[in-house]
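So this first bit is one chain, no partners, the form predicted alone, shown in structure tokens.
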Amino acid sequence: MGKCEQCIIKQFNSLKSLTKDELVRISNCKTSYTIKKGTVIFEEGDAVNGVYCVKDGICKLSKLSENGKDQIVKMVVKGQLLGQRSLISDENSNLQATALNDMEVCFIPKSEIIMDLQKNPKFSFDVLKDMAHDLREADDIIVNMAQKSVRQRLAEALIYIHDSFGVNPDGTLSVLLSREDFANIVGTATESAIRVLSQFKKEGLISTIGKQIKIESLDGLKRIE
């Protein structure tokens, strides 16, 4: 089990603001997990009794709408924390977290994080900054849903995945999402997402290798209106 004070991952999240003594204390009480692709880490409405530090892998945060459709609101990646909002608000989770690929995470108990929030102002400020960033992203999602077409939203989703997660050696997107996942990211029916992806393929903007997607023209996707 790795030691928190020696872990490079902490440089990518608010844990970097903890002192060495605080990191040693957390390291002694954290639990490391391997989470398999497709596993639900926590459900909407669950009590999240700590935070997960993502050492490797990607998970999606989604919310079930009244009509039974999932809306993916965020993807949490290597270096980020999962569950901090529920912990700070002392409320049950408003979202469901599901692993999109095999993940390595460290679980830090709620009591340890609360102690550091109360005693370390810099840590508290960095956690607030992370939450403010999430709120800004949520604002952008609301505006995009209201003002942009499905073509625009799907093009932006492809660009985001390409820029954030990179590509495999064959040029395909490194994150494999189902067509339903794409639909849930942009807020449309699965059939609409499939139709738009087919249009992109005919227009030479993307190609497919099995279920994998390869972007052939980033500039073309960026020009979609």
Given for the second form:
2 protein chains.
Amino acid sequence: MGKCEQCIIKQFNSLKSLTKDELVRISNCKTSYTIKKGTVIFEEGDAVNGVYCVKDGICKLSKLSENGKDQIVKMVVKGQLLGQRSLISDENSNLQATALNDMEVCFIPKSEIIMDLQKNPKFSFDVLKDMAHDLREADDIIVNMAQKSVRQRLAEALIYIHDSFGVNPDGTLSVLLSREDFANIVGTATESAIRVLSQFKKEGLISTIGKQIKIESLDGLKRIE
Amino acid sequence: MGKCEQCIIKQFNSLKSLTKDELVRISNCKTSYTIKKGTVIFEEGDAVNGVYCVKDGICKLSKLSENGKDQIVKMVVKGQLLGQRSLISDENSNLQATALNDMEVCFIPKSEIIMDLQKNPKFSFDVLKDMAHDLREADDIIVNMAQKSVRQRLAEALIYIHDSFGVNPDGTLSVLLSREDFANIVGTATESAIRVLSQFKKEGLISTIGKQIKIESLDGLKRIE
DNA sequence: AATAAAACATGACAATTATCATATTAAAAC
DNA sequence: GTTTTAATATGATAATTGTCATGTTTTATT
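Mind sharing the form predicted in complex with a further copy of the same chain? What's above is the form predicted alone.
In what comes next, the whole complex appears, and the chain from above leads the way.
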């Protein structure tokens, strides 16, 4: 099994602020495993007793609403930490995490991380920065949900996914989502999301190869009012 | 001028985790003043170079959207800290803060707080918890915005304001908001907010005395589907 | 107190979005 | 390879919400 001290993934998240000794300690109690596409990693209401360091793959964080829809609030990709918040607030999770790909993760038990949070101010300040960033992102999402049309929100979702998670060699978005997932990101009915995507296709803003989506005109999408 | 060490307000926020020495130091460099209703405390894009400890009054945190509307993201009341996030992320504010009442605040310069964040793990863990809580709240707002009707959202906003900020002796909500503010919390047109409130009134769920709103049936509001 | 300016209210209508029905296509199971 | 199932697609229609017009009330100003 790999060692945290030597793991390159940690460069991309707060774990980089841990000392060598701390990393060695964590390395000894972590469990590293793979999660199959579609697996629910934790559910709403679950006690999440640790943090997942995502070595590969992507998962979605979503919340079930009363009308049966599953609003996607955030996506966590390679390099990021999953389950930070529940850990800190000492409450059960308010979100469900589901793997969108096959994932490779390391699970670090809560007790270890809490210890470091309490002893290493640099680490805890780093986590704080991460969280401040998430909060800022959440504010933007609130404003978008409240003030923009489905068409605008979907265009922005495509741009976001393109810019944040990148594209395959053939130019298609590297994160493969169902139309339902898109609807759940944007907060609309699946049919509406499908309709808008079809429209984008007609307008030449995107093209599709099966489920895969390729952005043909990033500028065009950005210009949508 | 009052001393932080003796201030009861700090009980309600993270400052309670500071040591006596730290509080004395902060007390010596804080400035305490009043802010008139309607004053913009800081704007989007401003560098917020400190934290406000709210001793009395309420303010709203909002973000301007492209269509000219001003989405309210959060309200900060007596006892809470204002400007935490911008402080931590070292970025300019993404939100505007506007006083809804006359406010009494203490302003603590950034450098002092950052020093404590880096030296007092208990304090920084407390701020972390606060932020985790805000994030959870933000998630809930996203889901509500995305999945619920204006009617439902407005009912929930009324319940939230009632439960979080309390009522006057005559039973009216203690936070006095314009219809436009309600619209900006719920993320709808002012006319729509007015219409829904009128409807609630007709249904006997609320009553009004001028701008003041009194909730007549909390259960009725909760039952709205 | 008279006037001006906001804020509140409501109607009429348009635009957006959801829902239901029903094809069509793609993927999974046998 | 065929059957079954799930995902995608599109039309028709209803429900929700936004916009514009206009009137009324409240609040502020002189």
